[in-house]
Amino acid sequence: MVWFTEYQTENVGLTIRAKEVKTIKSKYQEIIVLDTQEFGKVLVLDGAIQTTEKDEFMYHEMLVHPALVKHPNPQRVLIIGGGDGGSVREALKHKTVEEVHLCEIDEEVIFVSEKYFPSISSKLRDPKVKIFIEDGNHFLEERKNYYDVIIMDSSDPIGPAEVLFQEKFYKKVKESLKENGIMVAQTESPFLQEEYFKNAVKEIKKVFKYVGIYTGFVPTYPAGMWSYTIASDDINVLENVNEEKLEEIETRYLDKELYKSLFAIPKFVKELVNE
């Protein structure tokens, strides 16, 4: 048995005891797979926990389904990041989806996920899925007015991923969306990562007309409180429409009642957004 600690801030860490540890060096980062008693297998990239077998559904459902439910007819979906495959799996639960593009910069993350996380990566080789091993920032430059929904399943805004949280990048996202297009991004913890959260929301608001922020619980993420920001220029994403779609898909976290109260966020989060 070994103890692994993710240092979520300079002063806060999450420690998990692992039965086994596997380390893989990719071209871009250090990939660690922990086999734990409490969370099952855990995927760690450069020291930061990305997903676990036990709580991944909480994150992936909240990231993917609100945007796909709010869009009247989502057919083409792009996921930037998300090499573990969880967002792909959730997107394919929507019967209107005909095509899912996954843009992941590190191919090794996909290989590791397919080997060690089969329940999460199970749909990566689905006929509707096409995988691109590319930088998401450059990928969008070649695809204009193409996607109905774009999902930003990126890692923390540090190093190569930093550009994915800036106004210039969100403008590329907007240009790649079709009419009535919707984008959604994970925007960090509003409790332990206030500056990352505020900056991401601010940059998105510069680009899109309608913007909504919602939160969810993910036990292994900083403070357990995670934020998501959804945006569109044509659809008022703050309206909770098409809720009956949720009855057509299998979920464990998000249901109609939670969807109806999606934007009921804590007062301190509202204050952060309005600063």
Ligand code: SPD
Second form
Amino acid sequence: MVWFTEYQTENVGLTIRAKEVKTIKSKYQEIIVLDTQEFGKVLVLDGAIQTTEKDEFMYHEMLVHPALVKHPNPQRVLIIGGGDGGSVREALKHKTVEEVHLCEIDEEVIFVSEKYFPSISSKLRDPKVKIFIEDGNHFLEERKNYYDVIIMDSSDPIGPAEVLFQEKFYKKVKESLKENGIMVAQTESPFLQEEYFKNAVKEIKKVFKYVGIYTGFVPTYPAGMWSYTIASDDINVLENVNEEKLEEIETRYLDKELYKSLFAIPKFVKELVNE
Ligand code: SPD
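Following the display of the form predicted alone, present the structure of the form predicted together with the named molecule.
The next block holds the full complex; its first chain is the one shown before.
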């Protein structure tokens, strides 16, 4: 047994005891797979926990479903990052979705997920899924006016993912969306990563007309409190419509009731984004 600590800030860490630790070095990063009692298998990239078998549904459902529910007819979906496959699996639950493109920079993340996280990566080889091993920032330049929904399932805004949280990148996202297109991004912890959160929301607001922020619990992410930012130029994403769509899909976290109050977020979070 070994204790693994993710250092979430300079002064805060999350420590989990692991029965087994596997370390893989890819071209881009250090990938660790922990086998733990409490959370099942845990995927760690460059020291940061990305997903665990136990709580991944809390994150992937909240990241993926609101955008797909709000869009009137989502057919073509792009996921940037998300090589573990959790967002792909959730997107495919929507019957209108015909194609899911996954743009992941590090192919090794996909291989590791298929080997150690079968319940998360289960749909990566579905015939509706096309995997692109590319840098998301460049990928969008070749696909203008193409997607109904774009989902940013990135790692934290440090190192290679930093560009994915900037105005210039969100402009490319907007250009790659078709009419009525919606984008959603994971935007970090409003409690422990206040600056990352505020900055991501600020940059998204510079680009899109309608922007909504919602929060959810993810026990293994910093502070256990996570944020998501959804945006569109054509659809008022702040209206919680089409909730009946949620009855057609199997979920464990997001249901109609929670969706109806999606934007009922804590007061301090509202204050952060209105500063
Ligand atoms: N602090 C970790 C944030 C990770 C967000 N993305 C996770 C990808 C899981 N599909």
